[in-house]
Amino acid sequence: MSIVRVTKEVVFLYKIILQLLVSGIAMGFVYGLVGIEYTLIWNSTGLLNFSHERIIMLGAYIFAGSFVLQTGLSVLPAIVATIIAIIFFAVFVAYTIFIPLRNMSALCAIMSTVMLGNIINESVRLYYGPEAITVKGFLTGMIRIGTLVVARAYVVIIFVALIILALLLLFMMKTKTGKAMRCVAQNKNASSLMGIDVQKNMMITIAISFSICSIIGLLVIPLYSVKQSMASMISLKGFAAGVIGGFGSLPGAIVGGLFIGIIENIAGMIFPSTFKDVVAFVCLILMLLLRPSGILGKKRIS
């Protein structure tokens, strides 16, 4: 009887630890693209982008707020134009802000895309309004496998994260344009020593990175409904994810969002859940000052 007991209990936690490892790489996933979008941006302007939670929020807002429920497309134009006005905003800002100030000492990159992010925020909520917003029935329900229940908006984050690795990926590889960001990324004056447009380089970074913000955006709205505060989370993990995975890495983004989501869970059930969040940014530092290259990094950290 008592054996019984134990069996089950064993089960039952065998079940719950299942959940918890599948929730946790869902969550990694999103980490990991968002620490993917870092990546993209610090490799070519050699700037971190602190205004891209806000980012990662307007293309939500746009997404919703401006295609879905004003002028009622429907979800796949709604997602083509907000990528589409996402590149077109990410063009203006690599023009004003980032080609500028790519010289610019750390301080006043990191300053002045804050404060990029804080414009974007109060635009958003003076022309949106304050209320959150969701797009009802978009990438909704649930998949069960056994007694393991999965989000369908989980398995499509899955997805999309590793199709968008893998063209990202293909793109650095095997494309001229891709091949000169790589030029880019390791060392800015040979490259245009050597007649790539560093300018044009930086600018279509930065359009990819923002329509990876925008696809983020678009990700999460099934999870957690459009509102200001949606990606601030999330971006500071994708920071984290980044830099576990090893910075400069795109597969690392990954595999650090993937180490950062399971580890938050499973300290979640160790810990009062509040502290997961701790537990992730302790990770963070530990990482930072034991290995700084990170699990896949190469390159050593100076």
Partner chain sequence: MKRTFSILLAMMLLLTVLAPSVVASEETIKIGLLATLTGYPLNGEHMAKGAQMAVDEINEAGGILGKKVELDIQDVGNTTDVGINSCNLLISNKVVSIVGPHYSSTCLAIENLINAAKIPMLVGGTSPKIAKIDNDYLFRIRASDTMQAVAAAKYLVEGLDAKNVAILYGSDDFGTGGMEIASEHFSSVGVDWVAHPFNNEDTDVTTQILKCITSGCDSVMIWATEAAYPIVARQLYELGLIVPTITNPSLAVDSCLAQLEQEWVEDWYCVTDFLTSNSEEKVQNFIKAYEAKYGTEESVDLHCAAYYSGVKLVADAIERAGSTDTDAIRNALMETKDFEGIIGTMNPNENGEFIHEIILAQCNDLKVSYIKTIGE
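Starting from the form predicted in complex with its partner chain, produce the coordinates for the form predicted on its own.
Below: the lone chain, stripped of partners and molecules.
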């Protein structure tokens, strides 16, 4: 009798660990995608985008508030329309903020992206109102994989994140524009001398970055609903993921995100849930103390 009870407890614990692992990987991919957004703009313009939290939120509001609820579009057309709208917005922001500010002081650039975030936040509040928006039936429910039962949203997040990473890798490695983006990330002046249109390249990079933000906003709707604070913690942990993985490294952002996602879920099983959000920042501090270059970052020789 005791052996049967112990066996059942072991199986139950095994299922819990698997569920925590799946949810940790899913959230790790979310943090990693945020880290990629940081990295793309940093490599392209040399600026840090402190408004990406609001862009994630804006994508969710445009999808849910404008296309699904107001115009009555179905999910797939609404997703495509949202990404297109965000890309147009990204082109406008690129030519009015990021490109003009790339040669100015770091303080001007930082304050401009912070103010952009505030403008987006207040515009959303005035247009959509302060109340949270829900999209009924969007990525809700559970999926059974053998004996494992996980939320549908986590499975979709992992699947979509893998597709984005594969497409981004193919784009960067196989296309002429992607290769030009890598050249600009290495040396903007040399790229310009070699005939690369640096400003156009920056615009494309920012458009890709903003579109990734909009997709993140859609993926986390079933987890956080559509509200102005929905991406606050995601953005901070995404920045931590970028630093832990090695700031400026696209693979590093994913590695850092997965590291944080899995560790915080395991810690949530050991410690009270109120301490779960602390784990990412403890890991960030430890990484800065022990290995400032990050997991995949290159050490600088002074």
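All values derive from a computational prediction rather than experimental measurement. Positions refer to the first chain, counted from 1. Whichever C-alpha set is largest while still superposing within 1.5 Å between the two forms counts as the rigid core.
Colleague: Using a rigid core alignment, state whether the CA of Ala267 is displaced by 2 Å or more between these two forms.
Modeller: It does shift by 2 Å or more.
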